[in-house]
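As a starting point, one isolated chain is supplied in structure tokens, in the form predicted on its own.
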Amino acid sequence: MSQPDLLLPHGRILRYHFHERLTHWVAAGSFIYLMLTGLAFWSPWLFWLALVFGGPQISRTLHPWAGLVFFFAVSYMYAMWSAQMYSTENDKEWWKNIEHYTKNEDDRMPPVGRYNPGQKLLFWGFVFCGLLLLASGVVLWFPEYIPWNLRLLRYAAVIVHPGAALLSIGLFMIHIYMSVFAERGAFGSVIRGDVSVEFAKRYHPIWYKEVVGDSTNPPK
């Protein structure tokens, strides 16, 4: 099935409306927070961090408000995002070939939808760690509710926090190469929300046939 309300003047297509993109960037800029301000906890070298953040107090405040709201963001996208992030058949062999897509020869890569297979990857990635951090970050935020005969769930959470923390992280690094260097052009499309032509058809050329279809004045 066509979706014409997606090809727009000048041969751009859509890629993201407008509250898929803020949603994207009110999560990303609370991961900055918390990675920013976590680190600082986590390591004495890199406590000035929290002093750029207004001091260690401050910080040691907002950061737990700020990990709610890259939550609920997270929760969103999955509302948004989770039914086109499955495994699919063309994806098993996109895995096959990752070879090619690291040294950039998309030519010699399978088809893929909406999202590769890597991108599919990090998104359940950071839902996983989205949770993880939620449900160790509640109990280190209130420690004083847990029991003391459950001591262990908050030795846990010591351990499970830093370590989801850092997993995200390295996820964000992955995302960040993947955007800008891997697909050019796909950093911006979370900006002004369209793609060119050329890079739907060479990145994503399913989901360019689809959102085509049988149009009789494709974009040139």
Contents of the next structure:
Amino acid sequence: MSQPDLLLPHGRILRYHFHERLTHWVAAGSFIYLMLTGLAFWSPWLFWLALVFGGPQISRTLHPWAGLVFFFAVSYMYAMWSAQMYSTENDKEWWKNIEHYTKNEDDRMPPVGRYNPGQKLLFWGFVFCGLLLLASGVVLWFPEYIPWNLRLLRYAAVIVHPGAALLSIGLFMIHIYMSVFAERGAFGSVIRGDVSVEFAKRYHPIWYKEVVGDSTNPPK
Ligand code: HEM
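Starting from the form predicted on its own shown above, please give the structure in the form predicted together with ligand HEM.
So here's everything in the complex, that chain up top.
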């Protein structure tokens, strides 16, 4: 089944609809704010970051609300994309050939669909971290409501919250490197929405075939 509505003029293919791009940038904007204010609370060496964002009181007040925004954006991403993020038989072959991927030998990689297994792993990592950050963040937001006999929850939150934050910052850095610098042409897809036919064929050949399908005049 082809998806002719995704075929655009001048050999371009629509990769992200507007609502997907908007959700992505709400997640990205809230994450960057959370990361920078969170680092300010985490280390005295980085406390100056709180001053950049209007001072420690404002940062401490807004940080949990930005956390809710991030969580809802990631939940919406889950609703939009999770069905395409499950591992396939092909993906196992892809991991076995990861060495070629690291050498940019894309023609020697098993073909992938709309997302490659690395992108899928990143997606689940963000979902997992989002859940941990929300659960531990709520405990840290309202500690006075946690009864003393459940104080272990507070201790756990103090460990889990920065742990999940550091893990998500690691994922974020890998994501920026891969999507902006390694896969040339991907960045435009979260800005304008479209990619070139060359990009689709090179990085997501199964997706390209799904989009073009039995179209009589596929973009080359
Ligand atoms: C300045 C920050 C960011 C930039 C420049 C950026 C860039 C991109 C780009 C270029 C893509 C398209 C990749 C493709 O389709 O081949 C993408 C997709 C995606 N982004 Fe981001 N992103 C940023 C922040 C975030 C954050 C904070 C999250 C956390 C939820 C996130 C989650 C995703 C996911 C799940 C996808 C789809 C799967 C993937 O391509 O990895 N992004 N991003």
